[in-house]
Structures are given as C-alpha cells and as structure tokens.
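In the form predicted on its own, a lone chain appears below as structure tokens.
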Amino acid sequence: MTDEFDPRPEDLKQRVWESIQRDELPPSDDRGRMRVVMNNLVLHLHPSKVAKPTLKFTYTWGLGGLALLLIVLLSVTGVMLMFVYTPSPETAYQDMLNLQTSVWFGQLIRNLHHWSGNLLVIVAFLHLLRVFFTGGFRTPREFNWILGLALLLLVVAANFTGYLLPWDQLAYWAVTVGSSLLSYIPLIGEGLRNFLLGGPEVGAATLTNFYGLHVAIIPLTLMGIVSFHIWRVRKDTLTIPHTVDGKVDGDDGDRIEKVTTLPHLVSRELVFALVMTGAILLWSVWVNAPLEAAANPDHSPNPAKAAWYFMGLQELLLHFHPVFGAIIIPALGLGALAFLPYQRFDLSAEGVWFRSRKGRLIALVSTLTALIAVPLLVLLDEYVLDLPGMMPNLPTIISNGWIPLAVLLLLLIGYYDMIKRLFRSTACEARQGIFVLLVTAFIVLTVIGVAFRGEGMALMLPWEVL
C-alpha cells in the first residue's frame, strides 16, 4: 500500500470536519467554528431569509414553535418519570404517591409532563386553526396540512395512552369509556378494543400496552412525523401576511424585505421559548396534576367521564346513536378537513386573516349561531324531542341516527346557502362560515359535557356538578 492512502492526521482532521460541514472550512478559533456549526443547524430548519413580515408575532402567534417546545418538555420531564415508574397496576399508583413524597422535585416534574401534554393538544389543535384561517393550507402545502391532522390525532393517542399509567380512579374509567368508543366501530370495533386493552376490560395488559405506545411507539412516530412537517414546511416556503386590501402587512415598499434567520427571527423564537417555560413552571408549582384514589374496578364513579378532549364525542353519544356519535359523524368532520385544501378557491386570500372583511364578518355570525343554536338543540333533545319514542316502529340506528344526521346536514346546507344569498360571498368565505360554525358547535359540546354534565350525566348547573 502506498503512502497516499494514508492521509495525515491534519488532513485527516480536514476531512472530518468536511464530511460534517460542506459550505465552508472552519474558523480558526472554537467561538467561530462553534458559530458555523449552529448557523447550519438553525438553518437546517430555517431559510436563510426571512421576509420581514412573517416575523410579526400576530400573524403566527408562535404556535409552531410552542408546540415544539412542549414536544421537547414533555421527552425531557417523560424520561425523568420513567426511571420512577414502574407500568404495573401493583404499584403504579405507589409510584405516583412516592413522587409526591419522596422523589427530590417528583412532583413538579410529574405537573410539568401533565399539564405539557394537556396544553399541547390546546395548541396543536389552535395551530391547525391559525393556518386554516390565513390560508396555509392552499397549494403547495396541502400534504403538510394532512400531515398536520395526523400529528393532531397523534398527539390526543400519546395523551389518552399517558392518562391512564397514574391507575387512580380518574384514569381508570377515563380510559374505561375513552376506549369503548371503539367497539361502535362496525365488524372489527370489539376486536380492535380487545387488542388495545389486552382483553375485554381494563387491566393489567392494558397498562403495559398503553406504556408501550405511550413512551416507545407514539413518541418515535410523533418524531418522524413532526420532522417532515417542518422539512415541508422549509421546502414549500412559508405564508406572507397580508392585509384585506391584498398589501402584504407590516412591508411599506414594493419589495418584501428580507431578513436574515440569525439573529431576527431566532432571537424572537428564543426569548418567546424562555417566556412560555417560564409560565408553564409557574403553573406547574401552583398547581398539581390530578391524582384520585386508586382504580377500583368494582366502583364506579357517578358519572364516569372520558378525557376532556373526547368530552365533546361523549356528549354526542348522548344525543345520536352510538355509530353516528362515536364514529360516522367524527369520520365525515376528518375527512372533510382532509378533503379541504384540495377544493377549488374562488378567493385569493393566502396571508390573510379570515379571507376578507367579509369573511370576517361571516366568521362572527357563524361563532353567535353556533353558541346560541347547539346550547338550545341540547335542550331540546334533552327534555322535548324523543325521536326512537315517536317511532318505535323504526331501529333506532334510523331514528336516533340516519334521520337526525340528515336534518342536520340539510341545515349546514342551507345555512352555507344562507350565508351565500345574505352575504353575497364567495365560496371560500361560506366554506370558512361553515368550519367556524362546526368548530363552535365541538367547542360548546366539550364544554357542555365538562361542566354542565353531572350525576347520571344529567344537565346541571356548574357548581351543582362539583
């Protein structure tokens, strides 16, 4: 063998730092070799510009990136508690008092994972809204708008598998009648149920499954996910603001500006990241993650509710047939979202807020129908109408399902047409009239479930219920 295949340790070393870092070779001293190596990690994730607009904090509120932010709170503080815990239903529930007595900071560290994961769906599913309504979601973006659905969906699994591994009562039949929403599924929902639990009923095979996906399968699913979202995100290039007259906002001249990413747009995501950590371990030292008595399967608490972010389904279970309320109308709301960016627009609003003034406007009558209309129709079904009861004749899968379905699509169309005549709107304007109309309505049926449903899940008043 010759000698010029046997490099030197300098050229060596040379080569080395090439293969990491192509672009250029590295300072001579550590602070700028160490400045090189950040500018291509940021820059891995960012343009190199930015157009200055985009760095308005109204316009993207920093969504995006608080939900990366908890992403990485809940992996740090998630590692933590699994050297306490122990996924057995012996001593699972021993686990947690021994956090809150004698595991130095065991309790801040278990508030900061519970409430992380609990403001993470509130912000995945506020990001979602806050590109549907600037218009994020038109070509070229539309497949990372799909994948943004998926991480949404992903995102409540990991928190319903993470709400039953503390195995006090709360969890128990949270998860008790989260996972029986499953068996309305036709032909395979009672084996599919049986596959996530282990068996018939919640057990100790379903704690061990639900701490498999919980810190294996979901968490390095979410990850991979979460990476080509943002790959997508750097490729199809982000959304400028604009104004309603079409001016691009925040930019005087006839040329957006540009920005470099370092230091004005991390700088901002810096400071914004220290704010919200800030607030989060604020709140997790005041206030304490639920915890109940031990799960008891012989007793029953009166009512036993789903997580809250189901709540709005089981609500909807009180007033459709349990296919209609627990499958078919969630599956038809999915699929519609999926479906959405690949319509034809009519309206060239991408960058701004609502669409127009008048999608503005057609966004706020659709928010007062909606929180007028559904409380009322919950009293109606709940002390006037008794649909299988005035045709008994009839399966209740058509009176209390196919029929009631049916009146109800039949009002959104004519609400869309409605708001078409009335409005004198484009179709993208009624479509959004349409999403914030049904977006209220979850919101209204959460809440209703949350605190106005209480023994027997009969309608109270909110201090009756506590």
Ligand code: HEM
Second form
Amino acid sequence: MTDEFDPRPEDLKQRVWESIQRDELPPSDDRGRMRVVMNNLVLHLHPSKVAKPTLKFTYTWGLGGLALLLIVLLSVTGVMLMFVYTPSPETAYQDMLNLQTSVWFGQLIRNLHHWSGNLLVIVAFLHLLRVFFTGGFRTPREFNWILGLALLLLVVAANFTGYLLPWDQLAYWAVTVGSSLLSYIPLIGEGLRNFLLGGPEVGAATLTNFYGLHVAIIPLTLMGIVSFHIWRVRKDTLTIPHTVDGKVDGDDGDRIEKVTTLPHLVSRELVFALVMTGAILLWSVWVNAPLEAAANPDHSPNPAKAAWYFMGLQELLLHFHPVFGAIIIPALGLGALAFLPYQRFDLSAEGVWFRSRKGRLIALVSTLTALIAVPLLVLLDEYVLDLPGMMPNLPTIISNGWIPLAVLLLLLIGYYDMIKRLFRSTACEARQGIFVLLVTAFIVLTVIGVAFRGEGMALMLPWEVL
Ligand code: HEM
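One more: the block was the form predicted on its own; return the form predicted in complex with the ligand.
Up next: the whole complex, starting with the chain shown before.
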C-alpha cells in the first residue's frame, strides 16, 4: 500500500494541527468559507470578523477576558485542592497545613486559587464600571447587563463560601459576621441564616453546606450564566469605541473596518492571557494566602471583621439601623443597577468613555465630592451626631434609619439638580455623576472599614489597625 491517494497534507506538523483544529483548505467561495467557520473551534466562540476599533486595548482593558481567564484558573486549581481537602471541622485546618508543608507545590496552588478568587471580585467590578462608563448596557445589551450583575453576585458568593473552608480564625469569624447581615432581613432573615448555616451558629453543618455551594452549585450556575453572557456578547457584538467628538476611535473613514478574528483578536487574547497568567503566578510565588490559628468558636478576635468586599456594608451598619445598613440600602443600590439599562438615555453617547467632555468633568467633580464628603460624614456621625440620642422618643429604625436615609436622598437630589444647572448637562451626564458619587462613596466606605477600623471597630490610623 502506498499513500499515493491519501488527501491529507504530507507535512506532519500541518496534519497534527488539522487533526485538532479541523482547519481545511483556504475557502474559495461562500460555502467553502462557511465550512471553515463551522469546523473551527475558535470561530465557535468568536464571530469570524470583528470591528477593528474594538481591538483597542484601552477600550475594554481586557477585563471581561481576564474574568474568564480567572474562572479557568480557579476551576483548575480548585479541582486540585479538592484532592487534599475534607470539609469537616476535625480535618479541614490540618488539611490546609499538610497542603502547605507536605504536598508538592501545595502552597503555590492554594495561593493561586486564593489570589485569583480575590482578583476576580475586583476585575468583575472594574468590568462593570467599564461597561457603565462606555454605555455598554444600552439596547440591545440590557439583559446582558442583568446577567453581568448576576455574575458579580455569584463571584462574591463563591468567595464568601470559599472563605470558610480553611477553618481558621479569620474564616470562622468573617463568616460569622458576614452571615449575621442576613438575619436583619425582616421576617425571613433568621430562618434564612439558619438554613444557610445549617443551624444557629457556624459549625460542621455550615462547612458541609458551604463546601457544596462552593465546589458545585455556585460554579455550575456561574459557568452556565457566563456561557450565556459570552454568547450574548457574540450575538450583540461589542459596542464600538467613539471619541468625545462622536468619531469612531481608531478608524479614519466613515465605514467601520472589519478584520478577521483569526489572527487579529485571538493573537491579542493569547498574549494578554499569557502575560496575566505569568503576573498572577509571580504574585502567588511571592505572597502567601493568609492562614491564621485554627478556628476557635470561644475566642472572637477584636475587631471581628467581615471579608474585605463586605467591609463597605459593615461600615454602613455602624452608621445606620441594621435593617437599613444591611438590607434596604444595598437592595436600593442593586435595584437601581438592575433598572439602569431600562431608563431612557442618550443613544449618541454609546462607546464614548464618560459620555462626553462635560461628562468627564462631572465624573471628576463627583469623585472629588465623594472623597471629601464621605470621610466628613463618617467623622460627623462618629464624634458629633447621635441621632437616636437626639430623638429618644422615636424608634431607632426611624431616627437612625428613615431620617438619615431621607436626608441623604434629598442631598442626592439636590446634587443632581446642581450638576444639571451648573454644567448645563444632559440627564445622562448628570445620572453618570450620581453613579460616580455613589461608587466612590462605596469604595471610600470599604477603605475606611478595612484600613481605619481597629479594636472595638473604633476609628484609628491604618498603622494602629495593623
Ligand atoms: C464573571 C464575570 C464576567 C465575565 C467572565 C464577563 C465576560 C465578558 C466578556 C469576555 C465581554 C467582552 C469583552 C469585554 O468587554 O471585556 C463582556 C462584555 C460585557 N459584559 Fe461582562 N463579564 C462578567 C461580568 C459582567 C458584569 C459584572 C457586568 C455588568 C453588570 C457585565 C456586563 C457586560 C456587558 C453589558 C458587556 C457588553 C459590553 C459592550 O458591548 O461594550 N459583565 N463580558
């Protein structure tokens, strides 16, 4: 037998590549091109062509792709960790010690998983900001924005459930504090907390519940929604970056140039993924994930803080009645975010960072306003104002809940009105100003909670906290 009639290419490299990729002869007609698209793995995930301006790195900052990469890293390292971990209070902490001391590269795998998880919270949040500031949530992408919000909540839930698994003091008390926020939900809060914890306190049942949520339920839901999210990005296409003058960014002509996904987009994605994997690996080689003493339910650390991504909420709780700090204000924030794409907006601002030149100025003013006003309000409430003491006859839910919330909402309305008059701005630019103000306020509250709250949750300087 000779291979005289074998149609496969002679070059071995080419044959191996084709056996994986199913690439065929270059297409010469529409049907041929279609066949290549159908047979190509990359082109199942991406469209065959993308608008050239969307390749500009400083438009998306690669944040959606980075979130995806982190999910892959988390899945791989998470499965490895499962080989050495048993979710029981008797063994969990010892498993962590063994992993770090007796398992080859165990510490590194744990570090990679820990830092990728924390980074994912930040990256998903930054991606949300990018989408908001470039108007990526507008028609037809409203529902994809909602899917994104669900993803952000799932990412936080995955981090929160994973936090408990090392079963050290940090884990035990952060979960005790974090889950106590649930009990402030009227009527069902206590029941919900008991259901999640598997009893009134954090214990063996909590570890089993959190493990199930962390390794199966949350990842499966997350992957399902991520697939839907990416599919929608593909179908809706990415928004096209525009300059403040309304021109397509990075394209001279009026027509938007299209380029083939292979190699233009895929090569950029590969380089970015490699650089980011390298950076995360380096960080994980140098910085170990924290592990404190084994969990001790009888000894609460002082202060007992929630995980860092809940510190903004914990800080709110220090200033408001718990129902407001833990439930009403966060629910209002989430509700406003979910409702955002369904409002009327200025279509011409799509793809323009911060909407317009004026929008940029308003965003800057709003950032500065929040940077100054929030610390001042925190200091005022801490050292000067005592609302429940000033209104002793009123229930605290009114004196320390409804009244300060109403005052803050009035201030916000006043600020919105002032922006509109002072800058003669559109509703779209002024709404963006409010968004920037609130996001900066949330970040400032988180920083205060993490770095400026020490023993007894008293305000102090960062070096006194550490
Ligand atoms: C696990 C989290 C997430 C993953 C893996 C993810 C992935 C992606 C990717 C790969 C893209 C396209 C490229 C890019 O914009 O960087 C994208 C676009 C988009 N994402 Fe996400 N995303 C996540 C979270 C979110 C969140 C939290 C939101 C907002 C609430 C969101 C809303 C959107 C929207 C609306 C687009 C289209 C934007 C446009 O066309 O300009 N995503 N996402």
